[in-house]
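Have a look below at one chain only, the form predicted alone, in structure tokens format.
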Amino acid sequence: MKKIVLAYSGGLDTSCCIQWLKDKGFDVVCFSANLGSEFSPVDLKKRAIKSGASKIYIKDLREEFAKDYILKWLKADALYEGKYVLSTSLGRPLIAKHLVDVAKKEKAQFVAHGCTGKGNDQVRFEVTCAILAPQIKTIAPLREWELSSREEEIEYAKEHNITITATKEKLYSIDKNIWGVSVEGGALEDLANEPAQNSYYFVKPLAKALDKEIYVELDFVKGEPVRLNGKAYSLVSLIEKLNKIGASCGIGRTDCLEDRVVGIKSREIYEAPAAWILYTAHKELEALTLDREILAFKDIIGQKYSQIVYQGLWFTALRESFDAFVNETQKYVTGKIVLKLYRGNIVIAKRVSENSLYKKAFATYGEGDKFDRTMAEGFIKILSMPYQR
């Protein structure tokens, strides 16, 4: 019998994807990354042994994911199209990177993943596992079989009593881990209509959020998120404490509309409380720390390195090249923001750092001022000399 190793998270699709491959003469062998999934370990080998798989294999790379992927993210200001900080994108490499190991020690000659034929995660995964393992050939069952709708995936779980949490009246397609969650589907897709409440899925709706301003102390060191409020934590913990923060606060909640990899335009929400606060403070303490030169080449770095992250080219020179430019910026970016959060809006209430460039004898209006003004007048004839005609 076929060997085949499926990308799994326990949903709609993945599985619906073990019965429809069984069916194809396939032994399937699922493999579940945990990077801050709705389900539980014990709950996804449940679901995957009894929907038809021989065998799960789990693992939690939360940790890999925060120090290899988000902090990565993080440094370089990564934001896709100005609104999307990237939390399904960044894990798709991470997973298909895991998943291609899993192929070669069952020495199975397939992959397969869950997402649809018109997605942006058909990208990621195929384009990862072509780079790391071209000889193992990828079968996506969206792009093939009969089922043209939610809806009759709903229906075809049913038939083959298949344990689902997705209804006829809450269609979304979801997806989360540590750095966010992302809703997409059903309601969503209609422009008109703002999201419905049962759109959310942890991030407080702003009239039900904390009525009070929430203080929140941030320290790096060199780019990277080391104490919250004076306390010390690993990345992952420290961003699962500011989602829990965030969300209270309503922070972190984006309707996008955005260009997806094969062309067409689709509707996201994302919810991503500490992405959104940690963008903030780190793009604050680099203002801060870093001459304008380079923030302005850094903006341009960051743009692009979005679009490549998007599109599923993690593996690639290009992304490691950036990365090293956006390190040697990062050795600078060490001090203390303070954020204050209140009903979806993030305040900078201080910044501190060792290496500021902001000198108050400089900027100050008054009494200190140690400015020389008469250098002025020649810096403008200067500056204005090429222009004049």
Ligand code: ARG
The other form holds:
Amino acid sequence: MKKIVLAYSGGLDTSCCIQWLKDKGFDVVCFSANLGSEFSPVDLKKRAIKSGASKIYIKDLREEFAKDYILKWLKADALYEGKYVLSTSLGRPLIAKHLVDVAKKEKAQFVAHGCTGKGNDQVRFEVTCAILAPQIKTIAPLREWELSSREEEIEYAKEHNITITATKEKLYSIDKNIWGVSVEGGALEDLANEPAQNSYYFVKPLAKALDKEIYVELDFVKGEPVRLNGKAYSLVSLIEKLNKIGASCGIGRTDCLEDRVVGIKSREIYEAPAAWILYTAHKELEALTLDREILAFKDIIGQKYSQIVYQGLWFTALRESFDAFVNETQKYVTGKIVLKLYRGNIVIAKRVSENSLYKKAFATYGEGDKFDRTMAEGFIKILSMPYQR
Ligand code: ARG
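Right, the form predicted alone is done; let's see the coordinates for the form predicted together with arginine (ARG).
Now the full complex is given, and it begins with the chain already shown.
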């Protein structure tokens, strides 16, 4: 029997994939990567076996995700199109890497994923597999099968006794990990619709957010957040903690119209409180500790970084080279940023760093001014000189 390893999330799509692959004559082994999933390992195993898998591998990859993916993103400040923290995009190459490892271990010649033929994730999975293991063939059931809508899929699942959580009334497709939750589909596809209450995943709607200002104090060492409110945490725990605090304050929910790799504009809601809190604090610490040329150049790198990660080009020399550059800049990014959170707002309250480039004696309009104004005159003359005819 041909063996295939399926990247299994426990959701509607991948649950239907198991049955479909079996009908095509495959022995289906599932692989579930825990990047902060909503299903427990016991639950996942039950679901997979009930749906027809012969075996399931479950790996907790949260540490690896935080250390090798999220942290690199954070240092690069790589917002996609200025608004997306790449929570889903960053997880895909990691899952694909382990998927390929399991396939090798199982001596399977095939891998499969449950991504649609219109999205970015199929690209990310398959590009990663093709780079890391070109000899393994990928099958994408959703690109081939005859089920053309989520409604039909739900029917298919019911017919085959597959346990699912989606209902016809709540047709969102959700991807969740510790860095964020992506919600799309259903009523959100109509841009004239404001997101409905049931599209909120864990961030509090503004009207229900805490009516109290919450301070968070973040310490960074060389670009890495290491302490929250004076207490040391592992990166995973720090992110999980910030997600809770931020969500209660209504932080980190964005409604994005984004450009997919496959040329389609689509709308997605993201909930990523920790990501936005850390991004804001990190950027601010960079503003304090890095010079203007590095800041400007780093912005360009960050933008390009976000585009290649969005496209699934994680395992490439370009991304590694960007990381080398970015890492070099981070040696100065040590210090403390205090933020105030209130009803969806992140406000900078304090900035402290031993590497600060801010000099009050130069900036001040008050007493203690040390800036030599006579320098300004000559500087202005020289700056304007090349443009005078
Ligand atoms: N648009 C996001 C991305 O390309 C998320 C895709 C998956 N979204 C989902 N709701 N399943 O990274």
